[in-house]
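A single chain, nothing else alongside it, follows as structure tokens in the form predicted on its own.
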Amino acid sequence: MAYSEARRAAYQADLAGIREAGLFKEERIIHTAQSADVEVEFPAGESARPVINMCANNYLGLSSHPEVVKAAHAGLDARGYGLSSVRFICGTQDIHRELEHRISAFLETEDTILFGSCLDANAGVFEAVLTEQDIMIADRLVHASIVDGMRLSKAQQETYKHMDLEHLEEKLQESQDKRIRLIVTDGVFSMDGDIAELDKICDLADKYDALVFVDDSHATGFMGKRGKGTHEHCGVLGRIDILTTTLGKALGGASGGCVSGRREIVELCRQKARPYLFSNTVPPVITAAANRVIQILSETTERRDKLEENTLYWRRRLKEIGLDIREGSHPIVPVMLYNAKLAQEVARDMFAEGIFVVGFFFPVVAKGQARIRTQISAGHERHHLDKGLAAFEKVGKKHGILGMGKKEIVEKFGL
């Protein structure tokens, strides 16, 4: 048979190599609803135990919010489980258009189109709106889904050094013969919590007659005074041409994504974006719940404000303990460990202390940039944060990393 024992052995050797390099990823199994307090089975086969979740994208604590769950039930009862179709055939319900209108109003954009995920949105948009006469100029650290989406387009691809706007300007100067120059960036870069300088990027776009694309998945719902995202945070509302984001993080945490922005670009996605044309509609239960989420965010900034307070406290206290963290203001707070095996060992020890965090290492981040990416939520209370801090201090002392920077950690543990 084609899948021979030799082939099986080759794949097993590949997996063994990943394990030996300390790069093997083990999944933790949650036995409860997503929240600040969860029960997790780890390692596989052991009894689930209660831990504090500090690694979810549940920024606003809405994944299991009673109002969101209630809206999901109502959507299920009124509109059914699924549409069994794509949008342009018979997969569009009134609640889908309602959600698209709500998102446009919340983000202050001209129009919005829903996709099954933000990955699908990023996979579809570039091919739909660009041709071989155009060029995409992307920050070198954009999300993997953007990279994959760009590969599907016939447009030329260029990159600029991470958040280096002088380098971006050079690329814009070199490409003035192109029909469209599209600057591509994340609003917030998910590994480090870096926030793109969208005000300066938009100024460059105006100067060189370029368009701006932003994936705002790690900002929609809580960045900016009203939680609209990095375009509000940076003071560029109305200046972003293409904005993609997700319903799977702050906006309820289920699935679904969208392209939002210029009306004509959104309409081109309706006509040409392959993930939209050939994938089933976002299920009614998710659509109904997301409609309620947008309502909640439009009514009050209470959760956004609590998230900001929690983030400031967490960042300050981690530094006081002596851990090496990335500077910034975002609720993504990486604790830098640089060594993959160390990151996994620290994560395991944190789990033993009742804190659920995960080590990130190559290929998720660059070699030598291993870390534990902590993520703060409005669902965290002060006692959650204090227990997490106490655990980090205890585990940090065990491994002898408190007060160490990159140089000292690398000298002790290697890369």
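Whichever C-alpha set is largest while still superposing within 1.5 Å between the two forms counts as the rigid core. What you see is a predicted model, and the numbers here were worked out from it, not measured in a lab. Numbering follows the first chain given and starts at 1. Compared with the form predicted in complex with its partner chain:
For residue 391, the Cα coordinates differ by under 2 angstroms between these two forms after the core has been superposed.
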The other form holds:
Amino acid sequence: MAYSEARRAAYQADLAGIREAGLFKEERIIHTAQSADVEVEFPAGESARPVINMCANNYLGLSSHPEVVKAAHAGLDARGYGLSSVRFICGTQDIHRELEHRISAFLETEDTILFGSCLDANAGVFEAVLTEQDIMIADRLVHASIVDGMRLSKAQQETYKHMDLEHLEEKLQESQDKRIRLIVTDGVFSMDGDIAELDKICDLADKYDALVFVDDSHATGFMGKRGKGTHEHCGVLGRIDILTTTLGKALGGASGGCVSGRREIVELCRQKARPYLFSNTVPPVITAAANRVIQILSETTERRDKLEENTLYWRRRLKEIGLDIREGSHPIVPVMLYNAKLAQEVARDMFAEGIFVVGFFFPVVAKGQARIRTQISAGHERHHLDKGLAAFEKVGKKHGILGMGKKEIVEKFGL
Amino acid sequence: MDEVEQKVLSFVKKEYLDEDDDTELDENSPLITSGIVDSFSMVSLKTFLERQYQIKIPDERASAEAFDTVAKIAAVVREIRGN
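Starting from the form predicted on its own shown above, please give the structure in the form predicted in complex with its partner chain.
Below, the chain from earlier opens the complete complex, with every other chain and molecule after it.
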């Protein structure tokens, strides 16, 4: 038997190593639909208990919205469960093209191509549109799927310090001998909620004849006054050459992603991107529901407005309580604890108080930057937020961290 | 420290530390295991070395282990340059 006892023991040792390093990920099991109120089984085997979810990417509260669920049912009835095909053989339905057109209109781009996920979009796009004569210059904190996508491309890879546009400019100057310079950034960075300065990035792109790539997964649907994304927020609609985003967060939260942008780049992806060519079409049920989501967002900004209001309240009150948060305006609101063990303990205590949050620490974030990443949703009502705040106050008091900044927390708990 | 080590150390400080970062670095400080340089941003270090010394570093030579200190990086550069 190829999978011998020795091989099994070696894999078991690998897993033990992950546990010993404190990096083993335990999944919490949800026994309800995704929502502000969920019932969670954790640890496995315990009975599920009601908690408030403050760690989902369900920014607009659409993941289980009745209108979206209804559209999904209708799509299932009208267009079936699966296509048993990739797009280019017999997997393209009218609703797929409808969704691509709707997304282009919403994002104000020239064209759009759907992928099974944004990870797939990022895995496919660089290899499809760049050659060894080109260079990709990426912010150092871009999403892991971008890093993987860049590695699949033959173009040269370069990086610049997070959000440091002087550093980016140096790299652009140094790469003037390349055919294409592609600046690569997230619109919003997932661990900090930092918003890329796309206006300045687009100006640099103009100055040094570069293209701009933005992964807007943590922004599509709610950043900017009409919720179009970071490019609207920064006033650069029409200036982003390649925009990737997901249907798996604010836009209903199921799965699916896309590349949107310049017509020729999108068409090249349709002809050459391997995750598009060699994996199944997005299922009709998701496509139909996403069509409804885009329709809702095009009709009203009510949900993104509520998200903005909730975020402002949450950020203001956390500071008043005396917690150290990353400044900003995004619904990703990291409560900084710096020490990994403290972050784990606070997350555990919050769960005991009925608040579902998760601690993040190295290697997910830099060493000494451990935090609880809270995420606000339009699905949260004021009573959800107030319960979360009361829990943070109680747990913060228990650990003696209220009113403390980085220096004091590090002095007390170490890094 | 020889000239290669000095040049690499000065590049690492400029490229990977923020201006207000007072981390003390010398030729034996761990760069990757300490989290100062990660496997993604390491490409910038490789590009610098290739441009500065007009060499091509094969991917298998640019491992996290081989690039963990300035002294080790300088050794790779010297070996590829043949001196």
